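Here's a solo chain for you in structure tokens, the form predicted alone.
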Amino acid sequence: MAWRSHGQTNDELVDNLKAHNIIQHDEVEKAMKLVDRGLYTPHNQYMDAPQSIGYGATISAPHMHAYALELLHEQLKSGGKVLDVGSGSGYLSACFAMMVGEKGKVIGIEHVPNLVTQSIKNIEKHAPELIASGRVKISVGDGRKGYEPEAPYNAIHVGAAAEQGVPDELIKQLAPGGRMVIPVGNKLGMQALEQIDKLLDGQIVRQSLMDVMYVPLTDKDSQYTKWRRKIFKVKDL
């Protein structure tokens, strides 16, 4: 069970995720052991629960990261290209990079500049070569629009819930044979994790996988406003 996968160390956390059959492939296990979650969040690093990283953003629970890596496993081959929308702490971007290898590339999009800066620092703590070589590029931008200059992508991961449906731009930027994993639904908790496949002939196939709860995929100003209300208890003028 996911909620029983807590560990005292990163290795123990990953071992527990594997023991509970959330991690099923050796490549996923290896990537999650190479990227120490403790370097990406200052709080409850190895608890299998989401943690705040500031600015109204969270780092997802480890079991959700493991699910994402498993669902995208076939697309995360050597030389693959990945788009990580709402890259936050940079943790999953680093895991993706470990799986696509030296010939692959990961683009992280995050609309909070402070989180972009911090995520780059997080990655550089243990794998500075990912940033220096360009294998991982984290940019400030509106993830709902994707990142067209590097499209198409073999894999797209979205770390926040699309309240208005899956953005068309993300579907357009998915390569034939590619897969997107994205939570879809409103902020009241009616959300589902969806798997979206673009077949080789361009046909789109959608599948709802499980109920989830994510922060909304929104613009920077909306996210900042909600965060300021919570932290500083301010009211709109």
The other form holds:
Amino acid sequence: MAWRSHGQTNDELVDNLKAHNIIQHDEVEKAMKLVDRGLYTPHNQYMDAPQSIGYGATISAPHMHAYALELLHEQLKSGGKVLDVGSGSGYLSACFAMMVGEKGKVIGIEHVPNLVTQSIKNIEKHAPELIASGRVKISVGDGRKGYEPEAPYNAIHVGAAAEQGVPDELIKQLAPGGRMVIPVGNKLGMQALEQIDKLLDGQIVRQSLMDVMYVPLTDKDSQYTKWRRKIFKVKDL
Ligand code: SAH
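The block above covers the form predicted alone; next, return the form predicted in complex with S-adenosyl-L-homocysteine.
Next comes the full complex, this chain leading.
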């Protein structure tokens, strides 16, 4: 049951996600217990709902984080390589790193520079070795282009909704046997979470899983403009 797994502590939140069958694998439970959501957002840390982290971005709801980790768990084995597009608070990048272990690597791409800085600080609060060793690398960039220098990726997670369809570049950067989880659709509540598999022979298999609501995968200026309009209640900026 989505939206209903609130807790008083991180452990309680994760236990409730498990009790509601959203978390099904021990590896996912372990990763979410190792990464305390309280270190990634100052507000309502253990509520099962998205929270604003500024700049028009949110840290996604815990149940959406759990779904993403579950959908990708086969690709998040030891040594796996992961691309986290729209890495925001850095929470999921840290969970991915816990799952792929010391031999794995996580690349986060986020287009708001302040969020990149904050996400690195968030991870350093509890696992500075992830940043120092380069097992997690978060860079400023347009995630629609992926991150070619480290491709291909076993898992690609996109944390913002692709309004114009799935970027070709991301499909190209998926490894054979790899899986991408991406919300697709426009902002009017018509988004679906898609699972895109690249089979070993290169064939692409797409599946629409559930209706979701994510902030748009867009260009930085339009995200900022919308955000400033909302915060300052100004029509023309
Ligand atoms: N998984 C993140 C989700 C953050 S919300 C978390 O739970 O913390 C989605 C993020 O995508 C925002 O931080 C937003 O700034 C970012 N984003 C939107 N469009 C983008 C783009 N084209 N390139 C990179 N990041 C983008």
